[in-house]
Amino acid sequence: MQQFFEILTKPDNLPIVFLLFSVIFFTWFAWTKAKKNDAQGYPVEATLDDKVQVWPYLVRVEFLATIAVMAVLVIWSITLDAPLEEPANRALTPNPSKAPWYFLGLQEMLVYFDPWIAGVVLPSLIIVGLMAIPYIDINPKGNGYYTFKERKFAVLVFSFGFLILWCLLIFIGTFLRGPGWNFFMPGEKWDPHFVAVLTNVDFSEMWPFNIATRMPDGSLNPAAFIFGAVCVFGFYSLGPLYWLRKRNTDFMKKLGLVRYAIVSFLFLTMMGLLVKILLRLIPTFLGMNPVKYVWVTPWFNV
């Protein structure tokens, strides 16, 4: 544990950790406002006369944060050493070699995923999902207050987006992926001679499938080509299922078709990220072989 506190408090590392407290705090800050609001029935904010004039009121507040933003900054550069190291030298690779914090998410995804799924494709859906809120979102409730009751489902998937498959992939990225980007416990060492041997297998591959992706003389078997595309399209008809039982209700009836379609299609797919994780992760630590792609085609591998 040792050298897992020595990583955390790393300088560099220092302002991830600090930013991670302050997820959980504001996750708990927002949560706990929401429960408030649903118990009374009506939202705080709307009984706050929020119509303040900005001179002298706000301004002094801006002022006192400034103030006390810079006295933090000026601690902070007087006690901690600037993360800085020697000029970069090309035949001398960093051991990990690790992308800037907000970047660590991505390059963990590329454990699991292709680069272009990982680093284009998921990145650009992510991208617009957010655009498409506005105009897929028909609740009116819930606007400008903190609530769950109103919108359990918006409120859950971004949490679960959010916290799980954004800020546990940094931490993971951050604090867990040493040497070789090869996965340590906090307990455990970060040896640089460590080397891990994974044997990864196509899904069709593995027990009690045992569908061989590739035949004897390297061509796609057709057996697992078609495996493959079944448990993509099967787990992608989820959202079709779901619409024709329950087409008639009144809330999708005012939501359409067209907007279940895209929100179907954005929830799927991230839930298909966190399914292809587990694919890879639980293997691994059951002893078994992790992995590697679920559909495999000539064009494009998932």
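Here the rigid core means the biggest group of C-alpha atoms that line up within 1.5 Å when the two forms are laid on top of each other. Residue numbers count along the first chain shown, from 1. Just so you know, these numbers come straight off a predicted model, no measurement behind them. What changes on going to the form predicted in complex with the partner chain:
- L84 is among the residues whose C-alpha shifts by 2 Å or more between the two forms once the rigid core is aligned.
- The Cα position of F285 differs by 2 Å or more between the two forms after fitting on the rigid core.
- The Cα shift for A39 between the two forms, taken after rigid core superposition, is smaller than 2 angstroms.
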Second form
Amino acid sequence: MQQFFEILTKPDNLPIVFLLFSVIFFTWFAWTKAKKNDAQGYPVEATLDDKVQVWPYLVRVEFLATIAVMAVLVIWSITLDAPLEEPANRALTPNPSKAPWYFLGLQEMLVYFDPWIAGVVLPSLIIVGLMAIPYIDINPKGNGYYTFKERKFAVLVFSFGFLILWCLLIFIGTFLRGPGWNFFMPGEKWDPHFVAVLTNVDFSEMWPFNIATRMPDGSLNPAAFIFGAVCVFGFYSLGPLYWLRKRNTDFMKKLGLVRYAIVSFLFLTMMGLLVKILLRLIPTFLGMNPVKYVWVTPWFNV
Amino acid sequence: MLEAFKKTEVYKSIFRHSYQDTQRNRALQIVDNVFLHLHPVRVPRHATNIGYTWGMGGITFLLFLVLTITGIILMFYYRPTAQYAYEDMKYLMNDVPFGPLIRNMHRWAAHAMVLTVMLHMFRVFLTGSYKPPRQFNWVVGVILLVLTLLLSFSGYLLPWDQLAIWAVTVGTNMARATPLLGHEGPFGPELGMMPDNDVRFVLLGGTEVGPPTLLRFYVGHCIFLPIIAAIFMAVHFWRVRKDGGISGPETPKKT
Ligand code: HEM
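Okay, that one was the form predicted on its own. Can I see the form predicted in complex with the partner chain too?
Every chain and every other molecule in the complex is listed next, the one we just looked at coming first.
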């Protein structure tokens, strides 16, 4: 426990403690506002639409906020020194080596995916996906006030991505990942000699499929390759299938095929992360071998 | 004497209007001030409500200003070479008056900025403020988010201690695996990518995090990225106003 406390109070980890509290607070705060707006049928913001003069009403708020932020920052800087460790030394690799905290969600993804996905494709998709949001969300409601009822899908998906896949993974990466990137519960000692006995298998090798990924001579088994391809493409074909069923609804017509294709691709990719995480975790809990790859090819593995 | 000074041409040329509390002067206070004229003269009441905006955009900007000022001070004491960088940090922390304070403020403000920019994005999403006509400003925002992360990440290397070099090593190792452009990425080797000619090499100026990386990150951190970020912030604030000010409900007050 003492060690957990040490990690918790490492100066560079303080922002993550702030992150934890502020994210929980603001989620709760926005949620109560949305509930209230939804219950009363019109947004509170609409009752505050009379114009006020910026000087003094807005400038005053900004001024007070500035003083508050500066006070916190100065106190924080007086009481806590920024870390300065031993001089850089290429010959001495710390264990665990961690990226800065805001990238730990991505580093955590390395557990489940190869670097080309976790380190390159995912960040790019996050950026592109975020930029696409205004153009693929065609719901005109909920513009300029807090609401949940009027845009459930959008709020749920975004909150899941931000709170679970981004913030929670940062938290896990910082506080629960020790030497060798092994998972340690709070209070457990970070033992550098701990070796997790993990024999990962590929998805095709699981019961009831039992298709070996490699032939006895070490070459790739074509059956496993095809099986993996079917799994991956089958997963993404959920998008087109859903479209075929719903394409005649008013909503789909308004959304259009291009927008739908982008939404379904991004959404399925996000869910794919979850699927892969679960493929790792569920077998572990059942005492079986966790899944490493769903699809092995000569060039890349998924 | 102050009264006399207020009557001089010098005073009038600077301040232009008196400070009597009138509608007109309150408006002039905004319009006649280069810093405040980012604001409109009047805003809907809910836009002044911290509960609506959480003030996170404004705080992010404030932190950016703090970072600029403390950062410039730090530059006086820091040389971006492997030989001096760490020594300069030690000197700063031990011998420079207020050195630790300046460095700590720079460090903590940087962390805080990453946090507030994330919360700002969360708020903008939850109030649906990216919906028409503000779609493009959201895109500008995403670019600012990326720039904020890059600024923070490039600054992380500069102390040139164990923490810095290994965090950046872990971060930049990803670039090896870039599809097509990295020497360990899918189809990278097929395209002739090697450790000494792929994207990671370009990023680091070498095959590992070394002195050329320090210089690259320093220039990026102190010159290139801040300028780009400042330009995008200017566009961002301009667009907030051009898109009709802070978002708010379309519907007029219901009774
Ligand atoms: C360096 C980073 C950023 C700075 C300094 C900044 C600053 C601001 C400020 C001062 C406002 C006025 C309202 C407020 O305070 O909430 C604002 C509004 C806005 N920001 Fe940002 N922002 C940044 C990043 C972002 C990001 C990451 C996004 C989204 C991905 C974003 C999207 C928006 C949008 C759409 C508005 C209009 C909101 C409305 O009208 O309610 N900004 N920004």
